[in-house]
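First, one chain by itself in structure tokens, the form predicted alone.
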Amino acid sequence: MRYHVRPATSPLCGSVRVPGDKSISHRAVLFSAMADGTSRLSGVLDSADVRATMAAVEALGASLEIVEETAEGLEIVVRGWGADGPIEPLGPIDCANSGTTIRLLMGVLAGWPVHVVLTGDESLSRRPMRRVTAPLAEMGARFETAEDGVAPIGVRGGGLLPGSFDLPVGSAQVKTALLLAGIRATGRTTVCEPAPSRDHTERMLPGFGVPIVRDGLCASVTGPVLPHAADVSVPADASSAAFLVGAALLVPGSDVTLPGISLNPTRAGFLRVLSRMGADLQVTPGPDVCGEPAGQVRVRYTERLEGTTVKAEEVPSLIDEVPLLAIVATAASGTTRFEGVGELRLKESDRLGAMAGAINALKGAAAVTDDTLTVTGGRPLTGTALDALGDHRLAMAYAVAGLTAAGETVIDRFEAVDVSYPGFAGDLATLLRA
């Protein structure tokens, strides 16, 4: 799909509730499938990635019924496999483009005596999996992988030993996979990170009856323990909101309110960086949702933004927002430097190289190394043809750039937005018409 963007002729105004949080939706569906009993979920993101997790748990024996499709997400009833465990599916499980689905499933399956093959699309089949398979193998799981340790991946689970792991890089997916395996191991499994990553798992599992002990940058679970059913409401996705926040900051006269957003500190790094750059942001905390701090974000056009340095220790809390922040940086005075962002080369695309290439193609100024991205602001952008490379974050970042770039910006493979925010173009148009 080809998407055409021209400079905005009116400000973005009004209020939009962005879809449910993708990371929380994955976990709510997966933990409900593992649990004993029936769970009721509301606000679940209806996207390609989450649908992959839903299809996977059904193939493994959970019963899932979509009760209602609402503007705020899916209402779902899930009856888990509980103490019986997952069944061996008839064929491979297709995880599509979802790294969360395949990596978390490896942790779930590691503790059960089943053989399951996990596959994905071309993009997912290039993404690194040894960071998950290697520590799980230390616990006793067995894996067969394609060359270089990538998907398709065969998982043979069974009796697990507990483990203690020091991750070289903060990763919520790796951490979660190990904690989920630890639920089936006899004894205490501990995962420590060098910097805080998303802690949705640690917040949600206790609601399913699985105690988590947190000590600084370490999280532990003692197994075996059987999760029990729970009811979960999913807050709005901070990462999806970021693109509307960025658009409002850059289009003159804009004033946008985004209610019900997850304000989890491990996800709100982009708001902290934008505030440091001088963005006109107002964050109003509200009641917790699903054990997560949530609230309203109001953002107004900001004429003067200042460049900043994003340190490596900040990156885990804003890793998915770097493409958007890079576009905002093109409008800031001075230089914005992102450090320790090499992980972006291993996402759905090489986001680091792609963002630098796109900004330069738009007549901005960007440079990359293996682990850094530097954007020099103050150069007016000019529309051009860009390829989203099947990457939802790139597609939305390019659309935001096109709202301020002179002439027309044409984005190929824009359908990638369906992975996390299928209604993005519609919500953007609604705010421009308000």
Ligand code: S3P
Second form
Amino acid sequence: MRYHVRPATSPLCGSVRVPGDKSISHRAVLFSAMADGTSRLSGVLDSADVRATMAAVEALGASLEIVEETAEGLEIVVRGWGADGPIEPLGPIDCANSGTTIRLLMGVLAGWPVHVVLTGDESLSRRPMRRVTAPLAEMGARFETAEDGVAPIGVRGGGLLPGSFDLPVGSAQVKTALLLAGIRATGRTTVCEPAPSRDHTERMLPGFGVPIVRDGLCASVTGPVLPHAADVSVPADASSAAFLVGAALLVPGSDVTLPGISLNPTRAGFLRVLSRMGADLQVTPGPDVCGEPAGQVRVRYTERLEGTTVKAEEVPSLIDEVPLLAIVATAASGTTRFEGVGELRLKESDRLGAMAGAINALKGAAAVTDDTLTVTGGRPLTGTALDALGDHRLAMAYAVAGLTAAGETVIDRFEAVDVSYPGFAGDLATLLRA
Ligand code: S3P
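Could I see the form predicted in complex with the named molecule next, after the form predicted alone?
Next comes the full complex, and the chain you just saw is listed first.
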């Protein structure tokens, strides 16, 4: 689907409740599928990625009922497989575009004596999986993979030993997969990372009766332990909110309020960077939502933004927001440099190459190396034809650029937004009309 964007002729005003957090939704569905008993989940994101996780746990024997679809998301009742473990599904499980689904499932399945084949779409089938299969194999799981270790991947689990791992790159998906496997291994499994990645797993598992010990950059679980059902409410997704924040910052006169947003510090790096750039942001913390800090973000158009340097150690806390921050940087004075962002080449697309290409095509100025992105701001953008490459975050970043670029910006393969924020275009239109 092609999406046409023209420069905004009115400010973005008003308030929208962005949908539930994708990472927290995946975990809530998976952990309740692993648990003994019946869990009630609310505010679950209804998007293609989370639907892939929901279909996967059903194929593995959990029972899942959508009881209500509210403005805040899905209300779901999940009866887990508990001590019986997952059943062997009739065929392969399709993880679609979702890296979180396939990597977390590998950790879940590693502990059970089943053989399950996990597949994905073209993008997912290119993404690196050895970062998960290699440490899980050390614990005793066996994998059959396509060449280069990518999907389709056959998992044969069971009989795990605990492990101790130092991850070379901060990755919540790898950390979570190993902790979930550790739940089934006898003894303590520890995962340490070089910089803090999102910690939703560490926050949510104790609510399911699985104690997690945290020590600086390390998290440990002692198995075997059977998760018990829990009720989870999912806060609004900071990563989805980021695109509306960026749009409001760039369109003159805008004043937007986003309630109920996850303010988890391991996710809020983009707010810290935008503040450093001079953005007019007001963050009002509210009560925690199921152990997750949450609150309201108000953002107003900011005429003068300044470039900044985003250091490698900040990157895990804003890994999914770099495309949006790069667009904001085109409007800032001076240069914005993102260091240590090589991981972006391994996402749903090569986001580093794509963002530099798009900004230059829009007549901005961007340059990349293996793991840096530099944007020189202050050059007015001109609309052009861009390809979202099936990547939801590129599609939304390009739409924000189109609101300020002269003329028309046409975004090909825009349907990718369904992966994380199906209502994005509608919410943007609501704010522009308000
Ligand atoms: C996610 C972790 C991050 C992030 C992804 C979701 C998660 O990936 O980019 O969108 O839910 O754990 P990495 O763990 O590969 O950094």
